[in-house]
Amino acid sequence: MLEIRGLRVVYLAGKRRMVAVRNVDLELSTGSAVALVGESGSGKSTIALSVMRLIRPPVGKIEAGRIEFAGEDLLTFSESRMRDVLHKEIGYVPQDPAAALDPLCTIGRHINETLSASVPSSERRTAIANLLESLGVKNARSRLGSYPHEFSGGMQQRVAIAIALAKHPKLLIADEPTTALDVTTQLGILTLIDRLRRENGISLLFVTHDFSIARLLCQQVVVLYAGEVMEKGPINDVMTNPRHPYTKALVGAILREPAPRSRLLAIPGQPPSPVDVRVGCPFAPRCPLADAKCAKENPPLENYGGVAAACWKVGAKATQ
């Protein structure tokens, strides 16, 4: 369904070029779900926006690579053909629906604009109401004339999902869609996305910084750091036996049932700036296993028992 090869993306600030994504590969099969996991600034959202061809000058540029969707490279499409793909085949659920929804546009109009053209005009209002009802919006028909601010955060997110699904997409991209919601509402939204993916055979590209959320929804995971793939593979395998020190640190930072007054684990240091000239492994300055080789040579992504990792120290243990 979706295959990315050698993706390189830069952001432009005057004469400066900030490399946000470097040589990223990933695969997403039909009906499956892949999570992009990493800290803020790791390149997750940049990859998602690149799939939709929304990185463009003067803000940024896709410098290299291929993004194949249903066997065709999206980077070769004309503007009009790409708009057609976005309108019919790729749905997007934003992180902040309050900012994404037009405050002057009713809920019904929002969804009507993306509803499949195959729905007759006489049936569109009923189709929109039925879609919202299926997403848990009660009395949906009477609320089609409401505006976004008249909905709660959870209901706004359901509207955003309805907009994405109204076109019956083949691919759904969800960019941290529950970040601004309370825990109970988060679980409801995540369960809803998972159910819709399974029922409709939709492929899901899910962006998150939280491994525990990714595990609820996805079968595969791509761990990103400073715009590069550190590790990727089946999510249960990666979380149970992480090969890369960065993945181990992310898994170790998950909130579990802690002992009283116990401290959460944290990764020391800061990610590198995208404007820095980079030599060696990008995680080396923060890695407890790093040595001189790590500082000088960037390791290739290699397979270790079904999981790929980019690390010279796979299997090694930190010394205290």
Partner chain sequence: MVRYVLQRLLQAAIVLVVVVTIVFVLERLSGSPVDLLVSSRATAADITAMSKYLGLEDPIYVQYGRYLLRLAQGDFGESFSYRAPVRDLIVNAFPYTAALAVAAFIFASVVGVTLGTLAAVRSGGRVDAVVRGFGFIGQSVPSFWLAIIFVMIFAVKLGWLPAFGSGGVDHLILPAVALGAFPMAAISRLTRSATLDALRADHMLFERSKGVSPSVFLSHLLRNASLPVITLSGIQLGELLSGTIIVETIFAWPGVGQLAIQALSTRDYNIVQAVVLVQTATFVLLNLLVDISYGWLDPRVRT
Contents of the next structure:
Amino acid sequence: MLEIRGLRVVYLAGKRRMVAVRNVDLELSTGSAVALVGESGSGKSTIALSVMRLIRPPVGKIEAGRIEFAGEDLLTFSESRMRDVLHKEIGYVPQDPAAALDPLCTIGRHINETLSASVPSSERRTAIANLLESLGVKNARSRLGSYPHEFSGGMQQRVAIAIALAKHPKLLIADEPTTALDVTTQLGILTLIDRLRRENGISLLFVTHDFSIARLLCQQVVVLYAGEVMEKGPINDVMTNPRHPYTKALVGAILREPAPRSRLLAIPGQPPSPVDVRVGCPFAPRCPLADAKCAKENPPLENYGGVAAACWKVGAKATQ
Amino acid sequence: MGAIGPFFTPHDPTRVDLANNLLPPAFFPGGVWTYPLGTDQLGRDMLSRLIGGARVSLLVALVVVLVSGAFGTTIAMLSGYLGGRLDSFLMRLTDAALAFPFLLVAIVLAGIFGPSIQIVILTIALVGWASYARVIRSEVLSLKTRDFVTMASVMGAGPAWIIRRHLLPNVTGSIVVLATLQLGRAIVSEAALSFLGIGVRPPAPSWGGMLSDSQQYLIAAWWLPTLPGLALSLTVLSSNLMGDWLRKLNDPTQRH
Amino acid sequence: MVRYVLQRLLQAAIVLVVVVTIVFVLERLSGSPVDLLVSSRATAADITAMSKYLGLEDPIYVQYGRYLLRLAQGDFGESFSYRAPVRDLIVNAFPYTAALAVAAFIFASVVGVTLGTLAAVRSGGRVDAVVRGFGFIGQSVPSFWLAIIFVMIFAVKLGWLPAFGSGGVDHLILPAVALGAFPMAAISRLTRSATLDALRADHMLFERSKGVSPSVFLSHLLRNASLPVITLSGIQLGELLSGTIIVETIFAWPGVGQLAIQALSTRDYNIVQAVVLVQTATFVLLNLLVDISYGWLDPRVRT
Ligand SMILES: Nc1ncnc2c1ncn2[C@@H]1O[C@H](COP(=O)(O)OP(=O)(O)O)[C@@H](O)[C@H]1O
Ligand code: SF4
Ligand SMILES: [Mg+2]
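Right, the form predicted alone is done, so what does the form predicted in complex with the partner chain look like?
Next comes the full complex, and the chain you just saw is listed first.
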């Protein structure tokens, strides 16, 4: 379904370049769900946006790699063909629906823009209203003329989901869809996304900083740190037996603190700066196991019993 | 008036030399080097008049900027720091001042008191303070919530102290930017009033007055309308460019 | 929305009342109107009689009330130089001023928005650099100089367009362009930055993720970028209106501005006063309309 190979993405801030994502591989099979997990700033959103080719100059650039979607490399598509894919096959649920929905555009028009052109105009209103109702928006028909700011955060997110669903997508990309919502509505949105994925056979690329949420929705996990993949594999296996020290810390954080919100990480230190050339393991400055080799050589992603990890010391114990 | 600045004029800007009137600038056929930029309809030296006009323009603009800057900043401090009813009253007042048709007020005042530099300064300043009040107030509002200000206030510092020691130093950047941008606008306003005959009184030289006089000589003497307008536009352009540059310089530090 | 409109209406009324009051006070400060009306040989008794006749003996607030009442009826008094009611003079001249302001405004907004959008879409390129340079120069060249230079080049030297007076559309071109140059520059600069801001907004990224057609994308972009531009246009339209005074004088355009400036030299204060009040009222009304249309365009303000 989706296969990313050697992805490298840079942001262009004036004359400076910063590499936000480097050499990322990721695979998502049809009908399954993969979680992208990592601290804030680790490059999760960048990967999600890259799949939709939304990182473009002057903001940034996809510098290298392939993004195969249904067997074809999206990066080779023409603009209009890419638009077509976005219009019909890839749905996107944003992190902050309040910012993502054009404030000057009614809910009805928003959804109408992604509803298939084959729905005749006499039936569009009904189709849109029914879609919203099925997602838990009450009195949807009478609210099609409302503007996004007249909806609560949870309802705005349901509208965003409706926009995605109106496409009948094969792939759904959800970027921390509940981070901006209040706690009471988070679970509702998560179960909704999970239900829709199962019922419609949609593949899901799910971005979160929270392992416990990831486990709720996904079978596979990709752990990111400073734009690189640290660990990758079946989520239950990774969580019960993390190979990488960074994953250990992330998983440890939820064990200590059951309902983490944004800053779940209790690992001291800062991620390395996103300069062009990087030497050694990116996690070395904060890693309790780091030694001289870690600082010099970047560990490759290797298979350790069904789970891949990029670390020289898989299996070793922290001495402190 | 003549007291300001190191301005030096080659001739007396009001000296009439009818024998040599409407001479083109020296580097054009018929021009002479005694009058490098030519002479006007009365044979007065263009260069000297342009310099004299610059003196008036800058004087008016500087006084306007000082007066409206000081007044506008005071209003902004009171409004932003003290807040409440006073704030909403002062801000309505600011809205009103911004909606004030300045040229019309100037016409009324000139109609009643006759044309004079004081009236020019007064009317331009009457409208000019409002942009300071607006911009600085919004900065004061955000500064007010910052730690060092709340700390000072918790530790018992009075409003006057806080305004002087904590707020004022933090808004000087914006004041300078606003002042630079206002300088250009004030110069245009002065020229407009003098052009309409309700500003600087002839025969004292002013760019607006020179432009007004030039209208009868568009066929005979292109330099009469061209030179004062050029001087005016270039002065305003440099003030605008400077203001824009300062604003960019000021921005990253001002915004968070 | 109703609340919002009422609020703006109240604000507009306050500005109007303030201007009216200032004009009233200034008029009283400028000396007794009796001096203008009676001959220099008038006796003290004549003056008292005249004062009584004009109602100047009444308390000031009664006079003020009467003044307001008169204005409300559109009565601006007589013009002694034209020997006609001021209202008639204004009614004749105002359409000219309106035509000039509207023509200048159309020029400014059409050209300004087009240039600004082009510059934003080609941001960083050569078109952008030219438009930005243009914007800077346009905001630095005073309209009255531009007007004179236009007359010199296009009317006197080339003879393409009439130098002054009113008549067909050709009479309107030079004054409208001279008057519209500054707002054109201001609008092009703001359109550029507003479009760039909108382009960077989260919701435009989201719109792209929907895979909508370029025309739909553009309509979202322009709608969002238009909000600040509309606010500025309102302000510019107001400034255009007072700018007409000076441009009318240069082109001998028979609008209220020229009327006021001529009245100033004949000391015909009733005219000056009436022009000031009419211009202010129009200015305030325009701003009100802009604010309301803004509320109509931006649903967040509406509720
Ligand atoms: N528009 C942008 N311009 C410049 N840098 C950006 C931009 N968006 C993100 N970045 C940088 O790229 C890195 C990865 O960001 P992001 O993908 O948003 O991380 P995440 O989604 O994991 O929090 C961060 O260092 C962030 O600062
Ligand atoms: S490679 Fe070294 S520094 Fe990197 S995670 Fe493994 S032990 Fe830590
Ligand atoms: Mg993110």
